[in-house]
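Next up: just one chain, as structure tokens, the form predicted on its own.
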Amino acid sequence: MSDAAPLLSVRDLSVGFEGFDGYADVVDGVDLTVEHGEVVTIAGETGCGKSVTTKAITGLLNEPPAHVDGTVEFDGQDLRELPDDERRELNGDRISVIFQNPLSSLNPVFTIGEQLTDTAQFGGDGNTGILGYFRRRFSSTDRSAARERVLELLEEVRMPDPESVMDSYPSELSGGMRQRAIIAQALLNEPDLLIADEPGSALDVTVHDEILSLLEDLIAERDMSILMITHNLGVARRLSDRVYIMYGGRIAETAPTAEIFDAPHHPYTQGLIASIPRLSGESMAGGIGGSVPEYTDPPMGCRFHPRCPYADESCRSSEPADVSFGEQARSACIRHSDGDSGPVPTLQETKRRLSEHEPTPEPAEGNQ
């Protein structure tokens, strides 16, 4: 690992909403860290908080009804101290975002070409002002410049017939043909820092592998740091330098990409890793039964007890803490503190446990 600061760091980020069935405490206490030039990834199953993370990174949810907590410093800054307009200014310049779904994001009315043509021209510029924008939108020289560059970046994503894309609205393109104009507009002000949230999830299994293969080759020639977040753990296996597995809002474990698939720790991972299916036809025994927490009235203790097959009453009472494995790994589970408890079960051993258990119910009356 690299003696310099982490290029974002992130300190016992918590995040939580006010609703009507009460508070739901969505992200509890989360530190990561993405070093320069590293593609970390988020991974876990759905609803487990992840890209409610990388939005309180990015600073896009409103407050209230979303309530935010923690340090989130990027290359030296806290984020969380910068005044709104330096904020978007930063988020259009040095940190750029691929959203989950790229029809939502992307202007039904405009023109692909405009759209990017914009980005280009004013991405991180918040202090343009109404007449600057109209004096250098119009501006034949600005505008061709512009124009230029999206075209070379929709030919850098293998983007078919850029030149007709760029007069195409969202609704006239393929699924994968929006997500290329997601990435390229993403790569548009050449981000330190790039967010993509669930990359190509929404598309068929052939565009999805090749979006994957684009964003491999990009990290390979641009030497990008990348936050990923996937519930896919085959996409983590194929980009990542290290991974962060997320569940009920909390990191349950962190170890290079290697590692935590060689040697998993935490009962959550192995499940996870246990549910992959197999070419061979192997049975499916050994995937996690229940579902994640609700995060209005989350368990006590660890939040994966009720679906753990090693839970005991320490488990239900005391919140697990970070245990090292190594420079880069830990893992939060008390069997790892517990010096009673033994060596860190096998994979196959929690396969098997996880195929005989039944996951706990809360008591109805809460976890008091």
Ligand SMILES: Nc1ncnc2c1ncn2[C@@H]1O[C@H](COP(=O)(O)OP(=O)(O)O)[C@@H](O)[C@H]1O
Second form
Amino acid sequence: MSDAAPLLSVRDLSVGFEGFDGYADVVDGVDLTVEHGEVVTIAGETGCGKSVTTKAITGLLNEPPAHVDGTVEFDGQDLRELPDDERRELNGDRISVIFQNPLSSLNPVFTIGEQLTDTAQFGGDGNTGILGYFRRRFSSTDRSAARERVLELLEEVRMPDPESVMDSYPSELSGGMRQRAIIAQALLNEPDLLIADEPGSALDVTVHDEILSLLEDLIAERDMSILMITHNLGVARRLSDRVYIMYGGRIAETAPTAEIFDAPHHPYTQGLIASIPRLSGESMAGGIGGSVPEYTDPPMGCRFHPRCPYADESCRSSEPADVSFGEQARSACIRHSDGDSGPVPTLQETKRRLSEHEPTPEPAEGNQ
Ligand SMILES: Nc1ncnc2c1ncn2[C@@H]1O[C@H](COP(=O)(O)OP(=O)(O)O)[C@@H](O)[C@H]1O
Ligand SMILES: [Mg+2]
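Show the form predicted in complex with the ligand, please, because up to now only the form predicted on its own has appeared in this conversation.
Below: every chain and molecule of the assembly, starting with the one above.
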């Protein structure tokens, strides 16, 4: 994209959790960037560590039992080194997050109008203090300007009947309307970076589709960087400029969207693409057999090896390094050799092998 430093740069991010069953080593050495104005997705099956990655980026896992390691740089500042209040301010003003569970992001006891107007007025301003809060909260000019802005945004997210939605409680809205309110809230302070974890995917297919076209339009209209999480490759293809494919807490492959769908290199990416009937031309029974790893005892070497139809002893004994396939594309498979995909053959071949492959050590539990 540009020569400027990325807006978000995550390096060697690792996240684990202390638990009754031992230490869950979930995210392991994730590197990712989001450039200015770029829409990036992290895609992969449920349980691959996508939400944990975003929570670590937004500073939600800063306390035990979670352990976070690595660097998270936003616009040149190391977020993990920032004092809490500065970080909160940044999170409210420059970074907005839409969490995976849409219900938990709205407060049930306040109307949509009250909560969104508060966000418009105060954003990430955690230092207002109680007096400052009341002075501004009850300053009618400040408040009504904020209210106007909320109404404009509700129009922009195509909320039906915004005036009456302002006076409604979250429980009085449909799932789709709540999702629109949450998107409006996330955009109120015109963030530089929007992080959206599976937006709309809890909703039924038609409403999910409406939310996706809304996001498409908002992306086209606004000069905003987006880090989007999805378990749905179709969503990644439709909305993003660049994709990270995540498996078992590691980045398996990344490339610009068109490239990753035209010429996927990693057997996991190939398996995911082969499992989408519309993209592969025909359906494949079962997709990738087996399930995502147990993080208290993850597979040695390549974490995908128990499910990979190409795996041999070397995949069990050593962790694959990234192999670069051009400026923005890399894939981590031991079978790649520099600059070409080595003995990992075509999507067709991977499909054929997957259909015959028995995952080790035990058969599929049907995690997805
Ligand atoms: N707070 C937590 N404590 C312990 N384990 C967690 C916690 N949050 C997530 N995990 C585990 O991390 C793994 C990845 O979860 P998640 O990031 O939610 O996956 P995804 O978003 O890709 O579906 C899962 O096995 C999940 O159980
Ligand atoms: Mg998730």
